[in-house]
Every structure is written in C-alpha cells, then in structure tokens.
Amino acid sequence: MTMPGATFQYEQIAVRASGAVGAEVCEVDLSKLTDAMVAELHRARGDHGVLFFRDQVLSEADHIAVAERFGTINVNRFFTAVDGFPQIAEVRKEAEQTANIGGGWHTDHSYDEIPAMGSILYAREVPEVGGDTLFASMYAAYDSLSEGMRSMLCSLNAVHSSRHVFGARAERPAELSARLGNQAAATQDAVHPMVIRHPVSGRPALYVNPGFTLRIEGWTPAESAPVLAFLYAHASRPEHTYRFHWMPGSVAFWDNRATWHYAVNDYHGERRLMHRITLEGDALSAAVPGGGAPSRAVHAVGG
C-alpha cells in the first residue's frame, strides 16, 4: 500500500514519504510484526533512509525483540546502558543539564570497519516543546552534486575516527562524562569509500559526516578541509532534510548508510529520555566499480 506523496510500492505496510528523507509507517504495531512486514520494512528503510512510527507501546523486552527481527544487536561501547538491559543505550538529558548527546550532524559508527546498519530510537519521555531530530538524505546529497564532483568522489576514500569524540583526549562538557564512557575503546580508525553503494537499495550515497570523518585518504587535513566543508554544507541543505517531532511512544528507525541525524538541543529546563538499540551492519562497498577501496580498519599510534 502507498499513501499520498509516496513513490514506492509496498503490499504489507502503508507508508507516507516525508520528502527527500524519511517516511511515516502508518497503523503498524511494532510488537506484532509478521515476517512479510519485516521484509517490507527492511526494504522501506533502505528506500527512505529512516522510518517513523507513532503511538508504540514497548517495554524494554519488546524493544529488544523488535530489534532482533531486523538483525544482530550491537552493544554500544560508549553509551551508558539501561539497567538490566545492556542491549539498550540510554540517551538522556536531565532538566538541569545543558549539553545533549548527538547535537551535531553525524552518522553513527562510521568509525568502525563495519559500521552499524542503523538504530531504533524509542521516545520514553520528551519535552513539551523542542527536542526534535533532524535527518538528512545522503542519497539526495549525492544525486544533487555535479557530474564532475560525483566522479571525483567515487575514486576517493575517507578516514573516520571515534578518538576525537569518545577518546581520552576528546573535548566535551564535563556533564557528558557520566553519560559516556569506555574511553580506552576509542582507538580504531576506519577507511571507507566516500560514495558507497547501499546494500539494500543499491543506490549511491555520500558517506562522510562532520562528526567522525577526519580527512580524505592520501590527502593532508589542510587539503581535505575545503572539500569536506563543501560536502557538509551541501548535504545539510534544507531540501535534503526532514525535521521529526517526537511524542511519547514515537520510534525512528534510521539507516546509517543513507542518512545523517542531528539531535536539536532547544529544550533547556526539560527532561528528555530516549532508548536506543543499534544493529550490526555489513561491509561497505564503493558505488562505482573500481572507485574507492573496500572499508578497512586502521590503528592510530598514540590513540
């Protein structure tokens, strides 16, 4: 079934596209999925980059069970887990805190040799006003580049790292230290093609992000900076993005290979509590045969 504005056909689910990125899945209870619905949701996530669900009632055990229908759970090594449920990362900001987690454009786990496929984020407590999440389409970002730029990028790889975000030398507000940890695990860098072929949709997608990309492989940081700055500004143009407003019981299921996201920090004095489960992904491949090398891990001296 399709809803107005949709451009993809599905038989088991009703989907309303949100523009360049994202789609709302209507009248689906995530705790009662059939195998056929799971298969179509898997395809729809690849098509749209992120799927939105409303009015879900999920216990922690339900959340885990839903995630396991779509893949193997990645136990996040940096986030504080929910008590008794190590599979669920807690994304929390208390009313008296000022710094939030994810307050900048990024895609999760690009610093891993095999990045996580995506995450299922469930809203447990949200502010009355604010606390939205922005999403950006890396399909649209790639498609709207010039032919010359696309050709150049398809021949290049980029270096990604977690060290400057989660490592011992990372600069971050002290109040985030209680919500993030395990700094010793932030030592591995990874190299990925700058344009990947999405493993589900087959579409080319830009694969760099401001949060974790350090430089273009084989280029100096100074040489890389203007190209990356252009790509970051281009990818986050309004026509490539969608702003999702959370309500209690809302779920966003995004694909890291096709999107960026940005948690807007505009709800000071209110509490926001989200539960996130991340799923393991597949090795990335370049979008164009011969363009870029397969993803690989590198280890930096000195962490």
Contents of the next structure:
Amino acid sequence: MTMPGATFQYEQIAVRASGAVGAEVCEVDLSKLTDAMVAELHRARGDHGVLFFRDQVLSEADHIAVAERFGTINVNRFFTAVDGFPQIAEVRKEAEQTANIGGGWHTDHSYDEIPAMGSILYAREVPEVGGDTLFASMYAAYDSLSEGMRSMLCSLNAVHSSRHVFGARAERPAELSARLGNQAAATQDAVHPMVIRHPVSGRPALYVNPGFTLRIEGWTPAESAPVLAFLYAHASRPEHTYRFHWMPGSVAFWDNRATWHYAVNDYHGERRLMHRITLEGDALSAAVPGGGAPSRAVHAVGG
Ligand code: SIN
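Show the other one: the form predicted in complex with succinic acid (SIN), since we just had the form predicted alone.
Next comes the full complex, this chain leading.
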C-alpha cells in the first residue's frame, strides 16, 4: 500500500504523519479489522500519539466492538452516557449552548492511579466549519527541552486531581453540569512521574497537563506554578501540535500517555455530537531508572 506524504509503512497498514503528532490511516474499515491490523494500529498509535480515520460507518454496537479489539472499556464515571450504551460517553453541544466539554488542553484520566490508555472519538454530527480538535505531542514537548530541564523533570513527580473539574465544588457553567454527574466519585488524586516511559513505544513523554495537574510533589503550589506554566506554554507551541478537522464519520483514536487534546469551541449556533469510548491503560513508570517514583493513588480529603 503506498500513500503520498510522510508515509510510514507497516506490514498491514500505511499511515501518513500529520507533523509532530498524529497520523491518518487510509483504506482501513474499522469494522473489518484483522488481528494483525489491530496489533499494527496499536503500535502506530504509540508511535504517532493519535490516529485519524475517515468515512467510518459505525453503529453504537460497532463502535463498542471496535473498542473491544483494542482493550478493556473504561465506563466513564463523570460523563453522561448514550442511552442504552453505558460504555459510550456522549460529548454533545447543542446550538443554543455556549460551553463545551474538553475546551482546554488536557489529557484524560491523569487523576487515576492507572490512567486510561486513550479514547476512540467518533463524529456523528459536526459543524461544517469549526469544532476542530487540537492535539499536542508530549514526545516532542519533552525532546525539545534542554538537557538540564529534562534531567530535573525526570527526577520529579506531580500530583493530579479530578476534584477541581468534576467534584462537588468545581466551578463550571450550569449547562455543563447537566452533561456531567457523579461528583461524589471525584475524591481521588494520583501522583505520577513528570516524565514517563511510554508503555508501547518506550519513548520518554512529558506527563503533566493544564487540566488535571495540581502541583509538583514536594513543592508548594506557588513554587510549582512557574515551572508548570513554562511547560504548558512550551508543550502547546504550534510546532508540537496538529489541528484535526472533523467530518461525519471521522474517528480519532488518541493515546493519553503521548498527547494532550483541546476541543475548540468556535461553532456557537450549531450542534456537535460525538461518541467517545475510553480504554483502560497500563501502570506508568518513570522514563529513566531511578527517576520519578512509580504512580500511586492518593485519597483526597473532602471530595
Ligand atoms: C474530549 O476532551 O474528550 C472531547 C474532545 C472533542 O470533543 O473534540
């Protein structure tokens, strides 16, 4: 199989890289995957951080069947599910709403001791213009830091939480509260190495994010803030990112350990309806032996 552009050839599939992050997989029908293709797509997702597919025709049952080829489904504890399909989280914004879900840089589930591996997001209804999703490469973010900064970060851990986003005291627009629930479950924090070794590719990846990281372990919030602010500005530089434009039937399959994502909220007056299935991940380890301590859960007080 040959494709134009920066093509990476595997045995069963060929993917065209999108730049620092992401690759489009062509001529693959997700409902007709062989075991060999699943293994290669798994490897390609580890290499490129996110895989894009076009023109997929998937019922809810098909979407679940595709996800199950790649791992165990994580039933989201905060998002509203699609009626009759608890495995599928609904990411919906109606024409009259102004707030969206995911409208800021984040990586999903970093507040869990074993964060979800990634998600398979399927576009059902999208605006013709706008509603894109940005992705950023945490491989590129790490690789482009100085040796001094890399070495410091490799010895540190960071504390992540869901409480300020999904908890009872989280500040968010009322229209988003209607789409999220189960606030009582947002009580657990987690500590992870700031630079992880990616479980599939083996590459070092920066593992902090503006959505869920609270502070560097053993540092005060005030001490942590300038370092985290530097890392967030650095990681989201345009050369580390890619902007994906959705069409009905598009799929993005991203890896939370190698990327961040950001749902752009620029389509007021139009409806956008996406179905998301999230897959369980692996225990994370530090990028270098003796680096940040292994991940652990922390039970926060007061939810
Ligand atoms: C999300 O953050 O999971 C939503 C991404 C999107 O809607 O593009």
